[in-house]
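So this first bit is one chain, no partners, the form predicted on its own, shown in structure tokens.
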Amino acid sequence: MAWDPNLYLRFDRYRRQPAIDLLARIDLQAPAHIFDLGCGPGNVTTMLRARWPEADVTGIDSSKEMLAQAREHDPSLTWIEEDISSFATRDADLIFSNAAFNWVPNHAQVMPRLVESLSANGVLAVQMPRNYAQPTHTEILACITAEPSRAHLGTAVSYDHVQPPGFYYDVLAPLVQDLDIWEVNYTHILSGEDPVLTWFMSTALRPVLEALEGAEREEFLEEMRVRYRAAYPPRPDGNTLFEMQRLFLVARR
């Protein structure tokens, strides 16, 4: 599935803040090997380089479009096209991931493999949206089921990968010496027309829209526009308040 880096970066200020918050909770002095899994356009990967300028920093993503933007953003870093769900190494001092593993299934298998990829005292730091019970995602599912002709779109959406905090505690606590898990509900003040629709056209809506063509695609988009406007109406000043719940974990091997 093709990604649109420019559309994704339209809300860079808000997408970047959870990465900043996650980065602030990492206690590492001089990691030698850092991997940014699901690096996207590289805007967060460069923050890792700025924090640890002597480290070997590698950004990994499955999107050619995102990696092309990342290479243009900073050609001095290492950028690799790879499926992060199968990532494995043996010398990672830091595995960092901001809003990527929500696209990856089977966390009960994936998370232990990431821990195994850490060096002694290495850190796994992950942030994932967990907004799936909110209108941002429930309205997508409702729009799909509203028309029998859209039944095939059900296979394009998977909003159950990210689990509650207790799940990650049970999976990771036996494997690591330190573990922090927390959640934050961010309230974003968005401007412009239909900003929530624009936000999710680059993420959760993307696989659905790619499965549709022509008039069907435009019809679905218009229905989602109406649904999002009802769920997230503009305030009197024209801005839209939009909440996004995110789960964080930092584990030290």
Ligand SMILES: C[S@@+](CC[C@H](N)C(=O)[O-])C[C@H]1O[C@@H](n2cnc3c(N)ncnc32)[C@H](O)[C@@H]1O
The other form holds:
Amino acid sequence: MAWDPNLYLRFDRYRRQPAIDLLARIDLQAPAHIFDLGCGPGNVTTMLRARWPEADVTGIDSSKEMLAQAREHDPSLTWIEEDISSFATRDADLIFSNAAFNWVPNHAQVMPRLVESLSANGVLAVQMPRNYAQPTHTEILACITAEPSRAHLGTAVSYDHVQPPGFYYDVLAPLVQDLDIWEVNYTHILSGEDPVLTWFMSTALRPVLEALEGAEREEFLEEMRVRYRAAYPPRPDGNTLFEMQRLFLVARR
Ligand SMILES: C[S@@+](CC[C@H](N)C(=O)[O-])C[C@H]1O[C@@H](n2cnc3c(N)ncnc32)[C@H](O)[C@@H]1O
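Switching forms now, from the form predicted on its own to the form predicted in complex with this ligand, please provide the structure.
First the chain shown before, then all remaining chains and molecules of the complex.
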């Protein structure tokens, strides 16, 4: 699936905030080896470098487009094209991941492998959106099921990878010395026309739109525009408020 870094970065301020909040909860003095999994355009990766300037920082992503943007953003870091669902190493002092593991299935296997990749006292820090019960996601599913001819799109949406907090407790607590799990419901104040549609065209809607073409794609987009406008009507001043629930976990091996 192709990613569009420019569209994704349009809401950089809001997308970056959870990464800032996650970073603030990491208690590490001088990690030598840092990995940013699903690094995207690299904006967050450079925040890791800024906090720990002596560290060896590697950003990993499967998208060529995102990595090209990341390399341009900071050529001094190491950028690797790789699938993070099978990521494993031996000496990571920090494995950081912002808004990427929601694209990866099988967290019961993936999360323990990440912990095993940490050095002693190493930290795993992950943030994933968990908004599946909100109109952001239910409206996409409703739009697919509204037309029998859209049945094939069902395989393009997999919005159930991220589990409730108790799941991560059960999987991770036996493996680590310390574990924090929390959720935040961010209210984003967005300007412009149909900003929720624009936001999700670069993420959750992307696989669906890629599976459509021509008039069918236009029809689907128009229907989503109407659905999102109804679910997230603009305020009298033109701004639109929408809520994003996000799950955080910080585990120390
Ligand atoms: C929403 S972006 C987040 C980018 C960045 N972490 C940030 O906070 O701005 C999700 C990123 O995860 C990457 N991604 C999704 N699934 C992946 C996988 N299985 N392996 C590697 N990267 C993946 C995408 O290519 C994309 O760049």
